Every structure is written in structure tokens, then in C-alpha cells.
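Next up: a single chain in C-alpha cells, the form predicted alone.
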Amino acid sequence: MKNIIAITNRKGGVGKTTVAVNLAAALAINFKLNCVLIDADPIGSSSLWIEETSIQRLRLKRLTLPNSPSNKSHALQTWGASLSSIALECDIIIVDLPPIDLGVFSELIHQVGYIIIPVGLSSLEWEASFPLIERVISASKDNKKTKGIIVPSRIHPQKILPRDKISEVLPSQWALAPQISLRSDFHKAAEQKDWIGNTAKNSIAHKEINKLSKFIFKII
């Protein structure tokens, strides 16, 4: 379970798939980890992005998160068991989850090692994120160990992020990662169906992903 990282938020459009695809590729290439990217979103955004691309040590799997209102708990446990089975075959799993409700999220907390929440600077995004943060806190047995990671995402390149102020309000179980800016290179990478390291190597966007992957690697 410790090598499973879930990337989610309660709303879409926060850069979730951008972080998932490029972080998975960066961890595989920069740190030579056998990585599996799980596309759990019914829309299949991660699959559409890289299913036609060959990235060394990175595999893509579809494992859609169950969304049936009937017997949801059992369905999520079965889904989690499949995830744990895949985890035995690799060094790390990155799970690209769909926008998620609190009930489903509460079930998933115990099935993954870390939660990554990409979030911008808008009050709407933070309002959507704080209930997830609180659920992780209530589920954490070790108050000192990092369980969640906030990734400032889709930040305007000229915006100075108030990192100290954000860190002050984050609980001890949460870490504030380097930011991912709103850059056209990420959009181009999606259009070209490859990760940023192949489509815009040594660009600012690529350097941001490398910095984020280094940060995540140190935590895990």
C-alpha cells in the first residue's frame, strides 16, 4: 500500500491528469522506478494521453473506479484488492482518480499510501479540497507522518505563490509540493500524446515536473 499514490480532487479542471501522467513518467525515467499509471477515471483521460506512447519502465492500466450506488463498499474493496495486486508487480503506482465524493474518498483513504491533491489558488478549489484534507487527517493513525501532498496546480507563471501562508494552514500530515504552472507546453504534450520530457525537454514545464518528482520521491 505504501507505494500507491492516488491523485484526486472533488472537482475537475485542476490539472489532475497533467500531474498524474507527467509525474508517473518522471518517476519512471528520472529514478528508474517500475511505475504503473492507473487510469481510474471513466473518461479515460490518462489513457487518451499516453496509451499510444512507449515510456521506459512505465505501464498504463485501466481500472475504472466503481460508481454504482448499490453495494458501493464491496465494489470499492474489490477495486482496492485489484490495486494491491498490481502493486506487487511494480515499484510504484500512480492512480489518476476522477472527481470524487467524500463517501468514496473515505473508503479509498485506507487503500493507498499517499494522496495528492492538485489545487489552484481560487477559493472554489480550496473549498472543494479542505473536506478531503480533513478526511485524511481523521483517518491518519500517525499524526507526524506525511499522508497527503498539495500540488499547487495551473498557477499563472507570473504569480508569486504565498507558500509560507499556505504551509501555515496545512496540518502536519500534509506537505506542500513545488508548483505546476499554467503553461502551453503541458497542453502541447497532451496533444502530442506524450509526456513533457519528450515533447518539451528542458523547458520550464519539464523542469517543474522534474522538481515535483524529486520532491515526491524523497517523501516516498
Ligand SMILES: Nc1ncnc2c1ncn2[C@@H]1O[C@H](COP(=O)(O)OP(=O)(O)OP(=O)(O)O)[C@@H](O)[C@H]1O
Contents of the next structure:
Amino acid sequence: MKNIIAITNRKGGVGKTTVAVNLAAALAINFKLNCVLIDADPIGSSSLWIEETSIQRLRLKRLTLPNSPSNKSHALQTWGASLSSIALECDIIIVDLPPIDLGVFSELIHQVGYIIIPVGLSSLEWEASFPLIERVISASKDNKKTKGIIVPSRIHPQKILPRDKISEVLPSQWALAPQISLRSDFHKAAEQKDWIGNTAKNSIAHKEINKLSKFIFKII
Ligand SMILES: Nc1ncnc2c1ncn2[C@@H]1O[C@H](COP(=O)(O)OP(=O)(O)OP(=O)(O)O)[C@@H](O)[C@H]1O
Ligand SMILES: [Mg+2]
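Same protein, the form predicted in complex with this ligand this time rather than the form predicted alone?
Once more the chain from above appears, this time first in line as the rest of the complex follows.
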């Protein structure tokens, strides 16, 4: 469970899949980690993105997050057990999730070691993230050791992220990662169905993903 990182948010379109695919590839390539990217989104965005790419040490598996309203907790536990058994066969798992509600998030905290939340600069996105931040804090009071990582995502290159102010208010269970800015290279990588290190090698976008992967590697 310690080597399972889930990427999620309550909002759609914040860059979850972009971070998941590129981070998984960077961890496999830069740090020679055997990495499994789990596509948990019923839409299958990360599967569509990299299923035909052969990136050394990166495997893709589809394990859709259960969505049945009945017995949700049990279904999520079973899903988590499948994740844990995959985790035994690799160094690290990155889970690309669809937008989820607070109830599912609260269960998820028990199934994974780390939660990455990509958040933009808009107050709407931060307001949607606060309850998730809170849930991790309250879980830690029950001795759950899950850690949270905020990844500033889709940040306009001309805007300055107030990192000091954000770090000041983030509780100790949460870390603030290097930012991923809004770059057309990320969008192109998705269109070309490959990771940024192959589609835009040495670009700013590639360097940002490398920096993020180093940050995550140090934390885990
Ligand atoms: N850093 C970025 N720079 C430029 N475009 C980006 C960036 N991150 C994401 N995008 C684009 O924004 C759109 C949504 O990104 P993505 O699919 O990664 O978000 P998501 O949170 O996974 O969405 P969903 O909730 O639908 O799963 C895509 O068109 C993607 O190419
Ligand atoms: Mg997605």
C-alpha cells in the first residue's frame, strides 16, 4: 500500500491523466522503477493515451473504480485489495482516477499510501480541494498514514504561484510539489499518444515533469 499513489480530484479536467501518464513514465525512465499505471477511469483516458507505447519498465492495467451505489464500501475494499496484490509485483503504482465524491475519497484513503491532487489557480478548484485535504487530516487522527501531495497544475506561465503562502497553510500531512504549467506540449503529447519525454524532449514541459518525478521519488 505504501507504494500506491492515487491521482484524483473532485473536479474534472484539472490534469489528473496528464500528470498520471507523464509521472508514471518519468518514474520508470528516470529512476528505473518498475511502474504500473492503473487506469481506474471508466472512460479509459490513460489507456487510450499510452496503450500502444512501449516505455521500458512501464505497464498499463485497467482496474475501473467500482461505481455501484449498493455496497460501495465493500466494492472499494475489493478494488483496493486488487491494487495491493499488483503492488507486490512492482516498485510503484500510479492510479489515474475519474473525478470522485467525498464518500469514495474517504474510502480511498484506506487503500493507498499517497494521494496526489492536481489543482489550478482558480478559487473554485481550491474550494473543491479543501474537503479532501481535511479528510486526510482527520484520517491521520485515526492513525492512517496516508500522505497528500498538491501538484499545482495547468498554471499559466505568466502567473506566479504563491508557493510560500500555500505552504504556510498546508497541514503537515500535505506536501506542495513543483508546478506543472499550462503548455501546449502536454496537449500534443496526449494527441501523439506518448509521454512528454518522447514527444517534446528537453522542453520546459519535460523538465517540469522530471522535476516532479524527482520530488515524488524523494518522498516515497
Ligand atoms: N499542463 C497542461 N498544459 C496544457 N494542457 C493540459 C495540461 N494538463 C492538462 N491539459 C489538457 O487539459 C485537458 C484535461 O486534462 P486531463 O485529461 O489530464 O484532465 P483530467 O483531470 O484527467 O480530466 P478528467 O476529469 O476528464 O479525467 C486535456 O485536453 C489536456 O490535454
Ligand atoms: Mg482523466
